[in-house]
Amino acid sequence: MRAPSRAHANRIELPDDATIDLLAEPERRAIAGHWFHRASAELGVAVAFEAFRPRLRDVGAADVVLALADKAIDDERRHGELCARLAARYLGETAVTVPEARSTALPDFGTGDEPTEIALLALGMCCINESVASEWIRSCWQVATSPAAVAANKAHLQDEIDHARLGWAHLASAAVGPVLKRSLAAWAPRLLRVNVAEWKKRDAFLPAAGIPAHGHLSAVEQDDVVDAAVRDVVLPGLVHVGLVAPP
């Protein structure tokens, strides 16, 4: 049995935050809805990493990659609990309701080859999605002034970077050779389009103008952050691991 990591054992403590009580009721409910929905998503990602980890092992992933997968499972569970506590705090409730994990079954790309399937999961789920997530959370952290929002986004950012590293480490390892990289290169544009489209979907709870003091970007700002993450992080990363030729 895998022992709990220090990341999972260390509960993220939120500071007292009088700015939450100054918000109008509609804003508090909007932010609470966002965090409760996100709690379900974070717990779903933990389930996805739990399914991903043994498959990484079976295709001969490096020890450092497996260690990052273990950490990601613990991190995402902790993130889900933190998001649920934030939702309760914005609602002014003392009881914390933790939602069910959102269903996040790992996609089947239909290649019929397990090393290729795992490499595609690493590319889409970690290299692209978690790299964009890191840049998005960093931007949320930078605009936030609410103590609770600053603390939550800082804690998330410290972990999300490692989740992106998992994917980059796998693609840079001996488990992904030149032939497999050529196959991945053909998939990269499609995976980029899918991930960018998901990231640019509008939040069902927050206003389009965002609530920046509490770490929520406007819709326009979010789109700009996603584009910048792809341009400045993901595409250079793909060049670095040999999936895309240098410009």
Contents of the next structure:
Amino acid sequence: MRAPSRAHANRIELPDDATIDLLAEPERRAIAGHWFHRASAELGVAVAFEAFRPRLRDVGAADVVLALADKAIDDERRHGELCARLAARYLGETAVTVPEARSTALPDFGTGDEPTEIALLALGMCCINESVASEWIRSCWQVATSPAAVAANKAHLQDEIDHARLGWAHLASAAVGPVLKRSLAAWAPRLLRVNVAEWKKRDAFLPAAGIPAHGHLSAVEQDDVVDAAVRDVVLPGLVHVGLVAPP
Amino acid sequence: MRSLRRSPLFSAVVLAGASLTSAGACGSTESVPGSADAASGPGPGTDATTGDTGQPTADAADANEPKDAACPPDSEIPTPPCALIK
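Instead of the form predicted on its own shown above, give the structure for the form predicted in complex with its partner chain, please.
Every chain and every other molecule in the complex is listed next, the one we just looked at coming first.
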């Protein structure tokens, strides 16, 4: 564990929220567990973007892509701190404990070709995962009525959209030519299937029915959101950048 | 020809992202349309799937999968990190 957090330059402020006090103790602990775990995950993704950024530069990624990577690093750190504050808020604690970053080394796809590896990372980490995350968080924001949950999900959504754009921007750029696109096309459906399976794993802390007022969907709703994100954002996106043929 | 259904996020995420590098963008995230307030576009209660009349195509990825894919089986494909994946 790290020491209590320091103030962040771009700190996301959370409003007062009396609805948290109205929750039963098990629900408060469940939500706190979710946010604490999420804090570690957000910080881990910051580390992943830190590792991704120089590799993007080295394969000739566009300046705007690099700028989005820089923003993603800062965003994910800020999200981690916000999630830790949410966990403390639900536990009724004033001291905020920020967890260590979850270990999230960038995967190696074993292609032996760095531009392909980077394009696959952009595809998997940004085009697929961050696009699904955007749809997921948008759905959480829509069902939330708790002021803190509304504010947190809105702040997250605004940033996740930029993280997804990083991937689509890279795949649409001159750094990803026709030959590389043909290679990616072979990977795209499989990478999508593998990632969707991960997305549909159950949250270890939250009840299957979710806690919608606080922005947590039910397990069934979560699966529906993932399917909708794939159908309505990712697949049309793969068509748009020329990785999947139009239906 | 069938068309894929699109979420309101399709424009905010895919089109805006791709346009940064494919349409002569100037290299600044400030040029992204709606970048700062994308979350305020589709407000609470908005149906995410009413923006397009296309039919859902759950099997679109499989249908378009190249037959000579030079990549390993699903069980050997690693998953890139995401904070929301459990």
